[in-house]
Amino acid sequence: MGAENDSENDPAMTILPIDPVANATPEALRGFLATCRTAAQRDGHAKLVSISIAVDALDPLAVLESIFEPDEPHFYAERVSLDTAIAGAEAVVATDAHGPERFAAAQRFIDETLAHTIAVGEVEAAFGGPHFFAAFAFENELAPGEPFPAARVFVPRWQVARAGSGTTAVANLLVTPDAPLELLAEKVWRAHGKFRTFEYAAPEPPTQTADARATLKVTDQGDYPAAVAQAIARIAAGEFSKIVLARTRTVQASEPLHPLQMLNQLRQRFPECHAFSIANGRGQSFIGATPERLARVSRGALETEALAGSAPRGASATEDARLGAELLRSDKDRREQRLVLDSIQRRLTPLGFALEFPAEPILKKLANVQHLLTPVRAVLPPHVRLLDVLAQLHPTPAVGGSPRAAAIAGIRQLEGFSRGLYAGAIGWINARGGGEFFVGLRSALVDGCTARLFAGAGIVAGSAPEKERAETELKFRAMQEALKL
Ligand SMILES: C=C(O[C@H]1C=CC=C(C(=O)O)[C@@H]1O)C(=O)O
């Protein structure tokens, strides 16, 4: 992940040359909000007002933890190795979408919102300006009652992000034609003061810590090796050449699980992954540390990757290197990964992309597992946007299969549970069209005292049920350690 500062794209919003720090008085703020309200009255449409300021160095996760409210939605993403983290909470504007056009519907919402956005302050800074946080489930239709819809996009009320040594705080508010100015100004003034000299909350009492928590029950759903055996038979019959089958494990704890405490474990142990949390504001959070970037757009370039094929890490340097070398030579894993790369090429070429990638995959080494990885780069063709790319790529054969439609039908029949956000696309987009999405892997749905863990493995000709089961055990380990199991 990186700060998306896409200087060549003009943002589609109005930027007013007002410095909110130099004009930081309650009167100046009221005056500014009055201007915004006049614009809302003139256009007969509420304005999203976005105020960005540079602040003293802050840890966005600690900020989120300090002001965490289980009944407010939040979004968090961090890539420790790239020294970037972004947090946002409470929704000022939001939309849900479903169906095959959900990415296009999300784009329309973003365009319409930006057409009525007034931004001031450090809009050009890394993570300046309003950001749209988004989560797309694996499937484009979900049954009612799921914790997250097929697509949700929201702009947070506040956002704090760090890129290297710079920290930017953004306050977003909706100014309607009849907005109560005094009240709004007072709220923003308070938020402004809070982020400029942020005081982290005092530590939680000891009974709330993970160490005091006991695991009461661990339950696995379904018979995974049997499902894999059926998938192998269907591959032999020519139904599909690859299918990614997942399994779930439910962990019941003696005390409520705190998603942000688990995230702190994940970010420390998986610096090369995106650690993330997305909360629905109804007490449920989807969290994880994923190794897979789906797409990043920054400065007119697209970055994506083909990640698939897995091996354990070795206990010694020699064993680790041997396992890595075997993975690089493994015909089965190379086919599994090649299908992902082929699909990326097949789906992005018609959009006008000329993809650049190395001929041979490299190893991506995580604490619990290593994968084959081909990084892919391309110049973004004119008029192609990040969500167009997502609509083409998702789901890649790293989480679905090949051919796509047959594999997805097979997943529904063989898995027997709803994936929800597992293997979905999670990320953000800024006002310039830059942004980043990753795939919701190595993840869990946390709800009160329960965590539902997800892990899957790619099945091709030559796969063996027991080996695939062992591979999913390794993948479960990331979340199990965060739960201190
Ligand atoms: C589907 C998952 O991982 C994917 C990403 C990397 C390697 C994979 C594999 O080797 O099977 C999977 O395609 C998962 O972690 O649940």
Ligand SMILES: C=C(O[C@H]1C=CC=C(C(=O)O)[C@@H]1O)C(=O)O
Second form
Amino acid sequence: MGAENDSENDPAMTILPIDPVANATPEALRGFLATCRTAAQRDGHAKLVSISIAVDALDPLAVLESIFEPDEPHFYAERVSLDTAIAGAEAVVATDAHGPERFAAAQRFIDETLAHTIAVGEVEAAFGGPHFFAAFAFENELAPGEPFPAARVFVPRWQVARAGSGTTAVANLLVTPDAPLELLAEKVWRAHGKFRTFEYAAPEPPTQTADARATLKVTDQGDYPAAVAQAIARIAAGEFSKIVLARTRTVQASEPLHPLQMLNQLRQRFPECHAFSIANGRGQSFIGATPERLARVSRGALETEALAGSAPRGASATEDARLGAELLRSDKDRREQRLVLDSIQRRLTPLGFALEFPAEPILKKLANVQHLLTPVRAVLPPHVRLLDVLAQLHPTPAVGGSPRAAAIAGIRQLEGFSRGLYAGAIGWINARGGGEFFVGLRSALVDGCTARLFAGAGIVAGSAPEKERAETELKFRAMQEALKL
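Just the form predicted together with this ligand so far, so send over the form predicted on its own.
Below: the lone chain, stripped of partners and molecules.
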């Protein structure tokens, strides 16, 4: 995650030179909101009003946990090793989309919203101004009844973010032509007063007791080695060169699982990963700690990466180095990782990108596994935006396969379950067009007493069913240990 992200390719919102701290009185706030209501009346269109202030250092996850409500949507993303985190809850404006044009539909929603946004305060601060939180499922279409739609984008009612030692709190509200000013002013005044001197709620007892853990029921779905064997046969027949097959594991507890408490365990265990949580407002949350960045736009530059190939970590420095060296020499893993890099080049070059990347992959070492990684960087071409990049990249061969269409069709046939947000694109975009998206891996869907875990492996010529099963077991074990399941 990056703290400051901007681009000149997005339409500007209206920024008023008003200091909400220097003018921190109820009367000044009502006067400002009256101005916004007049603008809404003049234009015949509601205004998204965003007020940003710098506050004392806060832990965004602790703030979210303190005011957590299962029936409200939320978004959380953190990179512990970079000391950055952002949280938001409730939805002021939102949209859902599906189909091949879902990324374009999301961009139109963002453009329309920003065209009617009025912002004041620390808008230029790291994580200042309104942010659009987004979750795109693995596939363009999902069956009815899924926990999350194929695409959802929302602006939260409140957000709080930390970048190093700085913390920015943002209140967002919708001012309609007939908005009740007194009620709105009271809500904003109360919210910003709370964030200026935030007091964390007293911690509740752990949701999951020792007795609950003793009664955990673990269930795996399907015959994974058999699915891998079928995939290998179809690769040999020339149907595709790579396919990523996932499996699920359901863990049932005797007491409700708290997604944010589980997320806290993940972020502590995997500080080099993107820890995340997305709640749908109906009691279900998708949480995880993913090692894979999909795309980041910051200061007019794009960053992405080709991540694939896996090996376990060693018990000693010598064993760890040996396993890493073997991964770097592995023909099977090098081919798998090169497919991802070639796909990035093939899909972004037509947009005008001149990609820069090292000739050889490096090792990305996580707590439980190491991968082959090639970082990719490029200047953002004029009129290309972050969602344009996502529409081209997602899903990469690291989570789908190659060729893309054939691999996705094979995934539907061989996996036997809906991925939902697993291996989807999750992230945020700010009002300046900057933002970051990562891939929803090392993840779980939490629903009451149930956690559904996901793990996958890339299948290419030379793959072995039992070895691929062992790789997914390694990923499951790390998640279960981190989540204490």
